[in-house]
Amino acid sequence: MSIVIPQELIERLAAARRVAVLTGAGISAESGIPTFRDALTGLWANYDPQELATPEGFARNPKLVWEWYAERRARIAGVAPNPGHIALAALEKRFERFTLVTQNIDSLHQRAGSREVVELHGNIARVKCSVEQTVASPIPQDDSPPRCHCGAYLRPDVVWFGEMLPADALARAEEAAEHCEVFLSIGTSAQVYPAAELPLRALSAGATVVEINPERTALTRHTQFSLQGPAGAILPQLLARLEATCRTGP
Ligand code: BJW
């Protein structure tokens, strides 16, 4: 798929020293991981977020929530990073500062080779005590759900609705958004806060904000560049154009 990427955007990237990126479920869609809010294929089309992604839902039915996450963990283990993840890992090497902030819990950025990854919503590969919050590893396989030594249930180390994001991750993300020259928002519907605020913070601080998404989102009207298409096709093209421009000059 060929998408028109404006040369003006490539030149702003070529001149940038600090780049921040926010990714969402859409970057992993082409690896075979479902998004949340896509109308037919999104997880929330078939599952109730109040029952599966809130502390109250876990308190009501810990077995249901544990098993839902165990299924998703198994699915993630069986997929690979796609050309979008791989292009982002290559882009990281081209900038003085490149901060990749992700809402995803699937480790696909790290598996693609990205180094500076800030995880806003935790990671499905870890579990923690639902009371003490201490991280337990490896994940016990024996029970559904297993218990901590204190007797409380273990739960996935992810951020559910109504829970605070990890303070250090959020602080790093906000700092990167406020000090970048170019901000890329990729594969997120920009509906979930505080992640959705990051591109707006970047915009207020004077950055060029770019969106890569096949659909329009709540963010689109605020962006200077909206590249409408799949990240797995657009990001490799963006990388190739940037490499060509840096080789030959604008
Ligand atoms: C492609 C593509 C391709 C497809 N290429 N693109 C301010 C206002 C209103 C509400 C709030 C507010 N501040 C806080 C809240 C409450 C709440 C919130 O935001 N609610 C809104 C939904 C209204 N936020 C919270 O509760 C957060 N905590 C918090 O703020 O604490 C303090 C506080 C609490 C309470 C009140 C006030 C303050 C925590 C949010 C935790 C979110 N957790 C989840 C689950 C994580 C674990 C798990 O995976 O199970 O995180 S929910 C889910 O949504 C998941 C995602 O990370 C997150 C974002 O979704 P994302 O990534 O954007 O996915 P989609 O599906 O929405 O979009 C995919 C996009 O990809 C689409 O646009 C497609 O078009 C696109 N796409 N294919 C590129 N090939």
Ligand code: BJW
Contents of the next structure:
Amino acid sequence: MSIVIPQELIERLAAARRVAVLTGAGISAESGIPTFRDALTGLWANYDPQELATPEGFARNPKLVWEWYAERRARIAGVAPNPGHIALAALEKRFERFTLVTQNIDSLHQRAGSREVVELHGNIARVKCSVEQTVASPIPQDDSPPRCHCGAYLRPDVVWFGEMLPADALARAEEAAEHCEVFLSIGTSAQVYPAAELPLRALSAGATVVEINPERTALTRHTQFSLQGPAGAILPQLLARLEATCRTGP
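Other form of same protein, the form predicted alone, not the form predicted together with the named molecule:
A lone chain is what you will see next.
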């Protein structure tokens, strides 16, 4: 799949020292990971998301929630990063400052080689105490659900509906958005706040904002460049063009 990538965008990337990226469910979907609601199939088809992804739902039925996330964790472990993830890891090496902010909880960016990853919604591969909030490692396998040393249940280290984003992660994301020269918004609907505000912060600070998404979103009209298509097709082409430009010079 060939996408027309404007030379002006390549030149702006080649001149940039600081780049920030926001990724959403779209890039993970290209690896075969369904979105949260799309995963409500089979045995889970009749469950309300509020029962599976809220503190209240966990308090009512911790076993049910634990089993749901254990199944999702097992499915995610069986998929691999796609060319979009791999291209982002390669892009990171080309800039003085490169911050990858993700709404995804699947570790695919880290598995692809990305190092500077800010997880806004946590990580399904971790669990934490539901009371003390301390992360437990490795994930206990003997109980369903297991308990912390304090006696409270362990829960997935992900952000549930109605919960605040981790303050340190959000602060890092906002700082990266406000100080970057180029901001890439990839595979996100631009509807979930506060993440959806990040590209607008970058735009207000004078950055070039680029959207890579199969469809138009609420962000599209604000961007300088909109590349419509899958990240797994566009990002490798973007990387190749950038590398070629940097080799040959202006």
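Take the two forms, find the largest set of C-alpha atoms that superpose within 1.5 Å, and that set is the rigid core. Numbering follows the first chain given and starts at 1. As the structure is a prediction and not an experimental result, all values here were calculated from the model.
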{"property": "Flag for Ala77, CA shift 2 Å or larger between the two forms after aligning core", "result": "no"}
{"property": "Core-superposed comparison between the two forms, Ala196 Cα displacement 2 Å or beyond", "result": "no"}
{"property": "Core-aligned C-alpha movement of Ile33 between the two forms, 2 Å or more", "result": "no"}
